[in-house]
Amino acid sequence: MKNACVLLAMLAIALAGCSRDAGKQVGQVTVGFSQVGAESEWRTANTASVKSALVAPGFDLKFSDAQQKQENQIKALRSFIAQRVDVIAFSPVVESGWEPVLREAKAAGIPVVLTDRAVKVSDASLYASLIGSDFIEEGRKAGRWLLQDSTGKPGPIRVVELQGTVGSAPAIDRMKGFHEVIDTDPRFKLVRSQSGDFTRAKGKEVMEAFLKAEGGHIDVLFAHNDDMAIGAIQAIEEAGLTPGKDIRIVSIDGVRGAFEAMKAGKLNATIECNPLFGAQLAQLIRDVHAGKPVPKRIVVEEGVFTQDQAAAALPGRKY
């Protein structure tokens, strides 16, 4: 009787394991992916790229939208750990506050891949790799474009800045790179800098406040993403000014909306931030799951686009 009970217990455990992996194909990698949200054209394109790459039969994707809240993302990561996924991938809302949950993933033997954004942790082994853009270099590119476009223009050149989500890697790094370049030229004077949270609505709202505070005396807008710039363009037009002329505008991402704005003469330049790295991410996840050595940092290739390139480039834009 005792032996029968032991056998029944072992059978129950085995069946539980089968149930957990029910429907999973041989060699399939179960991935838990937590996305920041859907705050911009860029993010929508990035999500589509990831979802199209992490498909059956190679992958079983468990997707979670954090709606731009870190607490939602931490809950999602803990859910992935409880579900015993093979690999966790996520684009962190902000840089800090991840160490406890990443330690939980490591203790569970689940490797973590960061996408698009970095984290600040005391132990770099808490994640396997980061794939995405070099945000500091994007900020530098915006600064270099402005320097070149300001050749021969007298100072002071009054600049306002629409920052991304406070505490996020792109907001911190794009600001750093931009100021690293323009702060070397005494003509440039930063008169206002505030977060627009990477959204069109908030970008418009903050730009309205900038225009009111400065009495319209603004020469340049640097926006940390195109969506905020597009929102700001609305505010500039409603204030009776001409975007792209009265106020020169440079932003980052390179979404279709930015190319349309450049074609219309309302945006002067956009720095590309390529969201279409789903296929690269899929291969990275395969390699991490297989225990292969991978680069700690993978940077995607990106360019700089201006008004004179917009009409020709627009038809070929994939996001």
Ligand code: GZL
Contents of the next structure:
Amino acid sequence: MKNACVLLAMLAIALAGCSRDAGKQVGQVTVGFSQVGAESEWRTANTASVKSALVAPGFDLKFSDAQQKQENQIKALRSFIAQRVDVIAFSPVVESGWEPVLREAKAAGIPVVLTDRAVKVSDASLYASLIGSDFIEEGRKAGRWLLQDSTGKPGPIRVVELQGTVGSAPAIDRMKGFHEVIDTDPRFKLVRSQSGDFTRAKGKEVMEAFLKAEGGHIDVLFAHNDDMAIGAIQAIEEAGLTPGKDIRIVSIDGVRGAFEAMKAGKLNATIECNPLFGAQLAQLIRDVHAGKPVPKRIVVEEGVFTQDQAAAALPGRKY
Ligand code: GZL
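The structure above corresponds to the form predicted on its own; please give the structure of the form predicted together with the ligand next.
Next comes the full complex, and the chain you just saw is listed first.
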């Protein structure tokens, strides 16, 4: 009698498990994706690329927009764990504070793929792979452009910097790469550096404060993304100065708005940061789900674009 009850209980648990996966087709991979937000043209293009790859046969995508808040991402990851998704993928808004929820995912046997941004964890087994750009190299490219564009110019060359989201991998690493290059040349003086949180509105607001504090004594703006540079361009024009001439501007992403600004002579260079890795991400998720060995780091290839290339490149830009 007792064995029969045990068997019945086991059968009930098995059926309950099936019913939770009832909507799932055979072979379909259920993916929980937590996106940073919708803060920039880059992010919008990245979301479109991810959705075009994962809202497709073979995947059941559960997508969450965290509105640039870490607590929203942690809530989303916990919800994905509770729903027993097959794979979790996310772009961490900041580098730190992920160990507890990543340990919960590991304990639940759910592999995690990082997209776009990195995390700082003591145990690298907490995620399977990171697919995204080399932000330090992007910062170096911006610094190398500025060095080259400053050939023959006397010092001091007074630089202001619009940083990305505080604590985020792109902000930390782009700053590191840029200064690795320009700090070798004594002509460059960093006079102001503050976060504009990767948005146009905040970029404009902080640039207004820089202009008020430094008056006309700013020669160069380095913005960690194009959206903040575009906001700063508005502030520079409203201050009666000419962006791209009175203040040379180099930024990062390579979004359409940056090519339009370069074509108008208001932005001098943009360092490409390619958001269109949805198809690569989909294959990575398939491989992780199948238990295949995957690279710990997949770097997305990208270039550098200057004003003279903008008009010709603009029609072919995909984001
Ligand atoms: C970079 C990405 C950054 C972009 C910004 O891969 O994380 O976040 O540079 C975006 O435009 O907000």
